[in-house]
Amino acid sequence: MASVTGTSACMTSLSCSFKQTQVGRISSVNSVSLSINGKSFPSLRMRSAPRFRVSCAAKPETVDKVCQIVKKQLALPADTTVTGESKFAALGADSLDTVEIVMGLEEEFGISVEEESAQTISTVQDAADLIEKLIETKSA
């Protein structure tokens, strides 16, 4: 799964075998066209967010296990809503909540997160992706 952040855009399960072609073109900093087996997609356009970011998604049940480790370790009720996009600043964590759910998620998938990686982590998807570039990274 890729998602373009800016405006938002995403695209599900795009498999292609890419041989020495170009696949897309980046024409200016907010628009960017694709081209895959000579078939052409319209270009995505930003319309007002000035970044440009391409992201690949962890997969939905690594989302969900960190969605019930946040909820346990911030205490929260069980009727309140954790999803991807839920910024640990808006569950009321402060930033001993933030270590306390960085030590959780280590023991939880087994990892070790470095310090400077922990200090971008402000979301639960931004923590799913980092735990699963890391399992990545630890099985190779």
Second form
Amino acid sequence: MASVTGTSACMTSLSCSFKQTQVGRISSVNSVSLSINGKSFPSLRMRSAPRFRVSCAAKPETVDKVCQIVKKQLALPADTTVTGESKFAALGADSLDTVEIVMGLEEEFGISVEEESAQTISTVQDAADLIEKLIETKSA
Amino acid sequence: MVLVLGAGCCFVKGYVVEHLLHFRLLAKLSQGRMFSFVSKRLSLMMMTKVCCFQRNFSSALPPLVPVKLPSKMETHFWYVLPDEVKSESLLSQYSELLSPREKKNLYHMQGDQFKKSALLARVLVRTTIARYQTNCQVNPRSLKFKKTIYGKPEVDWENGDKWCPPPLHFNISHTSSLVACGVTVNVPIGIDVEEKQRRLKNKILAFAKRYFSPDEVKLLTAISDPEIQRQEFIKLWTLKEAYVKAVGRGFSAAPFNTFTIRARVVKMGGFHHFDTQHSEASEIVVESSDDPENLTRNWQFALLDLAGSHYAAICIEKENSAGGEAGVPMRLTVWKTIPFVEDERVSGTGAVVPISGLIKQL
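Mind giving me the form predicted together with the partner chain, seeing as the form predicted on its own was just shown?
First the chain shown before, then all remaining chains and molecules of the complex.
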């Protein structure tokens, strides 16, 4: 799946349609390189440098649920900050934890996550976005 | 800092930039308990070492004991026990070996124990690779790493300090209580370590049914004792992980449920000596449900009980791509280390107990 990643923070709660508009109106950004399936494409010149992701962002409730499942799996102290931005690796999740988390998410949301998709998840937001996409596909 | 800038040596600029970076990063890190004294130490150093134009910031550490590369048929396995690394000053010297990106990753990690083992993992891989450079002195700090298109880490020799690429392969794995690095020459390697006491949050059979192959589920289901079942599960997990990491194409290239790993009894040959506890040697094999038979016959496994606390699985590709001679053991040397402080060869001792796989400890 094509993804353009800048460094993202503030846009995670925006809805998909807003993002699409935003993408069209980007101005003055550093060049980013587009990679699809691991192959690199020459960098695109875009203009502004807002933090953004070209993908539909999940609802905050979904992100929260993922955070809860992650905290439980990793037995994190209650005061640990877990947000959409949190990387599983940085929270102390090893590969077995990550697979357990994915399994927990599958059970919680009634979805099935293929290995290819699971491999692309590195943050809580990634997981939440994927979940919503799978839910959408399932009900379509 | 103004004093240092005024010094005027051609090396100073690089030194100062490095120091500024370290200072800012370490000042941030010093907010955590682990590096609490570092920012004070660093500011003292900057004032007193004005005239010291060392380019090599890690020269405060003693040299690494060099080691000969493993031969083609050998595997080297190094591990660190984080609990044995107690010195705060040593840990801060270790952190100076890391690249800016590694330091940044470390900064973002949560949990002191986890952070410490993550730091030691980077230190172990850098120092281990540096040890094998007998022809040209490689500073572990100058090693650069990159990833293959599948995401497997490897050394980036071209962009490093020196162009001395040995055909070295490595793979690392760590838990909060053990950090390991496996090294081979010419053949890919994958390792995985797991605490023996590791418990799943999910039910073992539910997990296995979702992720393991049908044959493996059958094997686990047949075990009635829940504790033995849990142990066998963890052993199987480490073996499967080690395999996927050795293949190096990511989880999705070899989904766990498409291959089965199992032990197979082999007749003891005339002059091979195996170090297993049982009188019959068991070879670990992998069979793939969607791969031609050739591919899976190429992999050799070892499963060890390490330091009494961990299961360690090692998977290497056999040199002979036609499958090689049956029953040839993996020649393995194991060291327990505290980089720059002490190395102890522990293969053949109680710290390394073979569980299965054809292994010859050296």
